[in-house]
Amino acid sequence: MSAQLPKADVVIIGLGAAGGIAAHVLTQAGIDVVGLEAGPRLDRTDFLAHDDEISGVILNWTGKYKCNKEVPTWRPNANAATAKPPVPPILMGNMVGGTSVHYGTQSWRFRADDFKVRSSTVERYGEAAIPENSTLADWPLSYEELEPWYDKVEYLIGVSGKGGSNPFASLRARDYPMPPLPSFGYGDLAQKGMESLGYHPFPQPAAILSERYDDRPACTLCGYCGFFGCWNDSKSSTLVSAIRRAEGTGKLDVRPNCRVTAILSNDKGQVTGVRYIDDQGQEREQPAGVVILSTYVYESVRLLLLSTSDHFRNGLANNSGQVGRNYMSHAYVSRNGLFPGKDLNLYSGTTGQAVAMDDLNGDHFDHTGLGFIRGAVVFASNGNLPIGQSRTIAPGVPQWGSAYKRWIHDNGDSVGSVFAQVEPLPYTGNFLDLDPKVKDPLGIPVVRVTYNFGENEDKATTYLDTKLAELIKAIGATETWPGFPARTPVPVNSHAYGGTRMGDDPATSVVNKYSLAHEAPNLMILGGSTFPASSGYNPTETIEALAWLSADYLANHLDEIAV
């Protein structure tokens, strides 16, 4: 028998990215909010042993308390077997904060035409343009609604950045609050070669500090800044900004390494609280008047589909059958190239200095004959240690002995390479669900991923992949080979999006404009999947603007929404 605790007005499942803004926003209006975090509180002490072999990012530091004993399972459709993804999964960590505490700081606004592609779409080529089996859906709200909620997110957590460098970028009322991170060699030299081709190169914007902000120290460029913790609290994390503030009112309850199991409804389709597993082990139960659900894509749609009840028979929220649905994962083709005789010193700074270009994203060029829609943003960033530099060799070179290791000493330091995400669809074949043999340590049922390439993604990256390979030419390299192959979905990624889509139409979405689920109105979903469309940026600082706009509805309509 679980034990029960005193009721809280509000409980939030995942102290991340979206759970930490929302914390801050709900304790600022004077709420009681205890928040739920099956990983550990960790702070600047515990990031100061660094290890260079961590970098990568398939060994996952930071999922070892829990998403790495819990990796979803892969098919590329629903008749086949389960398989090994083409891509070894990538995915997120568990600790308060996040995700925002170890990624690679890129922090993007979506422009106004990623809120409404599918109508964009049509205008412009027609419907026929829309893949037959997509599911591809305009956002219900806009750029300008949400444009307040970014410029929110930019001054609490501390974004560097220069408004109008970029000219695909949608109206800003306001500049960043700090100027760009520092140039580097290797994106002056991307810069020349991106100009000399006709792009328009600007400081891509990032969540790290590059000067004192906030009572922080900037950054000092040391290298171990993606899938790193900052030993320097100059990443700009929730841990060390939005948390920090909401636990600095006394309304937040930090409840490190408590295990959510199941969210807890009544007949009505009310949510009433959660059930949890706390950190000596014991199960108890957190009755709320709301519950948040702010964990990543994977975790929402898992607990959501163990959550059923005599009301919610397939699952929280799902009478409709719309969770899982519409899931969507980045795609990324790279380009290596080698610039004999250059010390590009790429380890010399964070994955934050990157010279970027939306030449190619969005609908920024005609798609015309192409036979895909949409395109991908490009950079060249600074932030590769050595071991990560030791594993991109060209091709031909072996992989181990004396022809390596003198291919290393003479070309180690010399190469570079151009980047591409690539926004994918939504279609009816892919979806998230419970996989019916393989369990975690509790005995959960992981996430199964049903997932492929559609036609327009394969097009995509192959068009992509030409046009790196002439951009890094022009940057300046004799010879050029693949990185990340076009071609190559990742079915389980860190750059994950759908499964409790947002819409107004109850049939066909999940949550709302506000992100309260349409079935259970005291139950708020935040993350990357309610995006009803992906972009080719990251979706952190969206996810945190999204955020910010559905806790201040929630801060502002709490009598009407909480039981």
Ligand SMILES: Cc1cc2nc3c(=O)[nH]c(=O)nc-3n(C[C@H](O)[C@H](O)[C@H](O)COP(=O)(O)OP(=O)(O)OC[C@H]3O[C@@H](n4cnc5c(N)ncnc54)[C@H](O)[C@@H]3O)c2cc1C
The other form holds:
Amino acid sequence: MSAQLPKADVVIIGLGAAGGIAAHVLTQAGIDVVGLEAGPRLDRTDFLAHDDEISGVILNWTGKYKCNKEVPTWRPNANAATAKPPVPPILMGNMVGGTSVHYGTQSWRFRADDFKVRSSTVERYGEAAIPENSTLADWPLSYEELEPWYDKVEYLIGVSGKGGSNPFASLRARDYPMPPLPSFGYGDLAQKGMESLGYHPFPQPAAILSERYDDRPACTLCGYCGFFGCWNDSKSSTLVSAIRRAEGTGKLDVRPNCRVTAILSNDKGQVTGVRYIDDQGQEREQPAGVVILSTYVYESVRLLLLSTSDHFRNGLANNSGQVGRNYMSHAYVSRNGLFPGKDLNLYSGTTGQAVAMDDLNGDHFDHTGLGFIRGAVVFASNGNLPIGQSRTIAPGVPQWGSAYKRWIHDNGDSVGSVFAQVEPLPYTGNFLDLDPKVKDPLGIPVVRVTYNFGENEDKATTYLDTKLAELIKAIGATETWPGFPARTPVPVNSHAYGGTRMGDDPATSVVNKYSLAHEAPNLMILGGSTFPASSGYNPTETIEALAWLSADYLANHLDEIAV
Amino acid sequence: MTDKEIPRQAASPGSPGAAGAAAGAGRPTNTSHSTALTTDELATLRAVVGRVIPADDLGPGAAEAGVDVFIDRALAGPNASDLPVYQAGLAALEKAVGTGGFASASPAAMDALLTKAEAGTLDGVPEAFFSLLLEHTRQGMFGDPVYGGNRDFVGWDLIGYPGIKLVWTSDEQEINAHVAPKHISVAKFGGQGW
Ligand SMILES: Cc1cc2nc3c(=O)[nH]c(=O)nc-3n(C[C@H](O)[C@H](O)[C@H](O)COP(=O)(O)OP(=O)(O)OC[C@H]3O[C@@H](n4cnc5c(N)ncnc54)[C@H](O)[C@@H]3O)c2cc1C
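The structure above corresponds to the form predicted alone; please provide the structure of the form predicted in complex with the named molecule.
Below: every chain and molecule of the assembly, starting with the one above.
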């Protein structure tokens, strides 16, 4: 028997980007919250001691507490055996603050059109433009409804950017709380190159401080950003913003190293609490009036599927069979370019420090005759590291020996790149379930990803590769070659979406527009798993804005929702 | 960034100087490392990585940088599952070179065998061997010296990486701005390596 603890108003499972924001909003409203986090509590002393490419990028050291040990398996379709994915999994981190601690800080709002992706596509190109087996859907809410919550997130965590600099962006009530990060040499080149092709470059918004804000210092451009925690507390993780404030209220009980293994429910389909393994290895039960599940896409789907009961034989909130459906993962394409004789000084800064353009994103260009819909945000950024650069060599250059050595000596800091993050569509054949064979060290099945590109994604990535090749030449490269190749899905990704889709119809979605489960109304699910569509933008600011909107709704309706 | 901001952070317990002490406190300093390969296998590996990135007029190569040590520690740690591939690959190279041993062969003879290993035409070399060798040689050569490779920062000097530099100015991000090598390892900040 596990030890039962006193009942909490709300328990949050996973204190990452989404859970951290929810904790802030609820505690500000005076609600007592228990936060169960599988990872440890780390701080900038720990982050500084791991400012090296091996521990950050190669070993993903912050994932060693959990996600490195439960990597989802992959197969391209439901009839195929599991196989080695075409690109290695991109993994998350486990710690208080979650992956917002080691993310790359690119901080985007989606555009109004992204929330109406199906209807606007049909309106412009007709029903036939949407692939037959795609489950592409509009969101149950609009940009206008989300705008105030984007604004709150930007001002709470600290986002740098320049309102009005992106001509495609949707309306904002006010500017960012601080200016963009400084421009940089290669960024200036990229900007000119983009302009020469008629594009509209702008400084990318970033969740990192360009000036002192909320008693935290500005970014020093150290270069250890994506995959690294910030030694200077300049990165706007939830650890140093939302969670810090929530703990300041005295209403958030953070329990690090506590891993939830099941969400408990009663015979009416209401959730009653969670079971977890505490930092001493003890099994415990935490009863709660409301459970918020914010453990990232794979673990959220996994916990639902594992939490079976008489009422929910196929997993919690899954009598509809929708849990795990509508899975998507961002597609990537990049082009490298050689700038001989130029020291680009790219061993600094962050992917947040970038020059971006939206001309090839969403429906900002005419897709007639192209054979695909949607597009990609395109950017040129900073933040190279030496092992990564040692692999980035032009075709025809030997992979080893004195000629290799000469080449990297001459060109190690003379290779720049441009990157496209491509919006994939959801398909009936792409989904998540539990792997029937592979288990984690606790003996719990890992997630199995069934995922492949459709023709739409093959064509979109191929098109963007051509555009990027043209672009990097315009930026001044004498030679160009693919970095991340077209037609290559990333089955396990830190930009994964779907699995607990948000929608109005309980037959085709798992949660409503307030992220509450249709079938278990006191269960809230936060994170990219609720996205009906991905957009070409990085997800986190939208995850955080939705978390805020949902937690605010919960705070205002706690008496009706809590059990 | 203003100059005032770094000292404020530096004055608190998480400062670069203090961090090293704080992170090191209570943790054993990692002076003794487990090893995975035998002395003979290590000698072969050292000769092999010395051809992957050779010492030449541009300076020291992977052998001088200690990449063999790096790979050995990796194989004794997180890359343990690759150990059989290395054992088989190194044995196959020794077998192919015959008497005298791989490490005493001429550079041209070593390169010829490695070329065959790369092409997959050398008997007994596992398919994964050469690509692992390339990747791990790069990790050892260009990774932080705290992991046993990149000795004296020769890898970072080769590829033009200045070392950990906690503050970059905007001017230093300009094209062709000269950024002097810093030769700073994460060890300075409490990094423990493997
Ligand atoms: C290298 C990298 C760079 C990135 N760069 C960007 C970027 O530039 N811009 C952007 O928008 N996004 C970026 N992302 C993605 C971003 O990190 C995610 O969108 C975001 O963190 C997702 O928020 P989340 O709350 O859903 O998950 P997380 O932030 O990962 O939080 C989930 C938390 O749940 C905890 N947890 C998991 N299972 C359990 C359990 N059973 N019990 C208790 N706790 C549990 C985890 O330990 C974790 O702390 C990047 C990701 C990576 C890996």
